[in-house]
Amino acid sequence: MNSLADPRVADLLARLHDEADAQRRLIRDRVASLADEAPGPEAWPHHMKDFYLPVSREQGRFLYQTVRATGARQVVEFGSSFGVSTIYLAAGLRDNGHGVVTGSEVVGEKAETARTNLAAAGLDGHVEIRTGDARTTLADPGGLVDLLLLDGGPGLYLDILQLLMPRLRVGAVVIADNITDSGAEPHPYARWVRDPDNGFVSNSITLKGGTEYSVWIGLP
């Protein structure tokens, strides 16, 4: 079974990706307008509340593949936005025959739209999107986590990861979007997860704006 081929899912994803593509120039303009303001990680989502900022089509398929390959049951997502990545994750769980995505979205309007999109795809039975600060809403995901997607503000990635580390099963996968090394210096998040003393085996993969793929093996 491949839910990505389900017309409800495929047609919805095609529309959402097309709408996201149409926003690219507007996003560049908004980011440029905020350059002097330099909003912090808490304020940034509210400045960008009208924009999709989704995973790419390639990243989405990779998420689906990872859910299927790991046989994941419990998936946690930081930064559900309008639910594009959530659809890929939930499709994998449905095809696994079990599981739930516990998502978190700080902007209430986005969370409502995400729920509507998941229902339209017929996947809402595999998703719970919690509204509010993920450092609170994800504190208890409801069980051991098989896969964690970090796709909100990168400035909060370490906070969310460290919050959930006691909940990660051995072998859990952590995928972090928008992690790009700066010249010879690794991104601060990448530097932390690549340190074997922190319990991960981690590597950068070439997807969109840089993606860090980590596997939790436990503390030494």
Ligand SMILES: C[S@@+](CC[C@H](N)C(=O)[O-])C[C@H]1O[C@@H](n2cnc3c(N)ncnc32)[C@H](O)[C@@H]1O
Second form
Amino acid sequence: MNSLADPRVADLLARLHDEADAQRRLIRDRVASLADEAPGPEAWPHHMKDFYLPVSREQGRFLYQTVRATGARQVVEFGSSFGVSTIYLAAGLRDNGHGVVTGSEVVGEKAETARTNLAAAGLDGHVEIRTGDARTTLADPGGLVDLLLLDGGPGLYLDILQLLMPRLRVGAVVIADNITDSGAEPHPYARWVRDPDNGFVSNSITLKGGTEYSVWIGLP
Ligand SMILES: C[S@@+](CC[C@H](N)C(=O)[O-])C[C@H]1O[C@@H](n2cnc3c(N)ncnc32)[C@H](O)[C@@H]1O
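Shown: the form predicted on its own; wanted: the form predicted together with the ligand:
Up next: the whole complex, starting with the chain shown before.
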């Protein structure tokens, strides 16, 4: 079974990606105007509340593949937005025959729309989206985590990862979007997960300009 080929899922994903693509110019304008206003990091998500900012289609398929390849049951997501990545993850869980994605979204209206989209895809039985700051809402995901997606802003990735590290099962996969090394310098998040003393084996993969793929093998 491949739920990505299910018309309810495929048609919805096609529409959501198209709507997100159509926002690119508006996003550039908003980011430029926010550069002048310089809102603090806590206010930033609320200024961007109308924008999808989703994973790419390729990243989405990669998330689905990873859920299937690992037989994941328990998936956690930092940054659900309107639920695009959540749909790919939940589709994989449905096809695995078990499991739940615990999503998180700090903007209430976005979380509500994500729930509506998951229901429209027929995948709401595999999803719980928690509204609020993920540093609090993800503190207890319930059970061991097989896959963690970090997509809520790289400035908080280490906080969320360290919050969830005690909950990672050995072999758990952590996928972090928007991690791009600058020249010879690794991104600070990448430097940390690539340090063997921290218990991960990690590589950059070529998806949407930089995605870090890490596997938890446990502290040495
Ligand atoms: C890049 S978007 C996520 C896109 C989503 N994964 C998708 O593929 O559709 C980042 C989202 O993280 C949310 N966010 C930012 N900081 C957060 C926090 N501390 N807790 C929960 N969500 C947060 C933002 O509101 C935004 O919707």
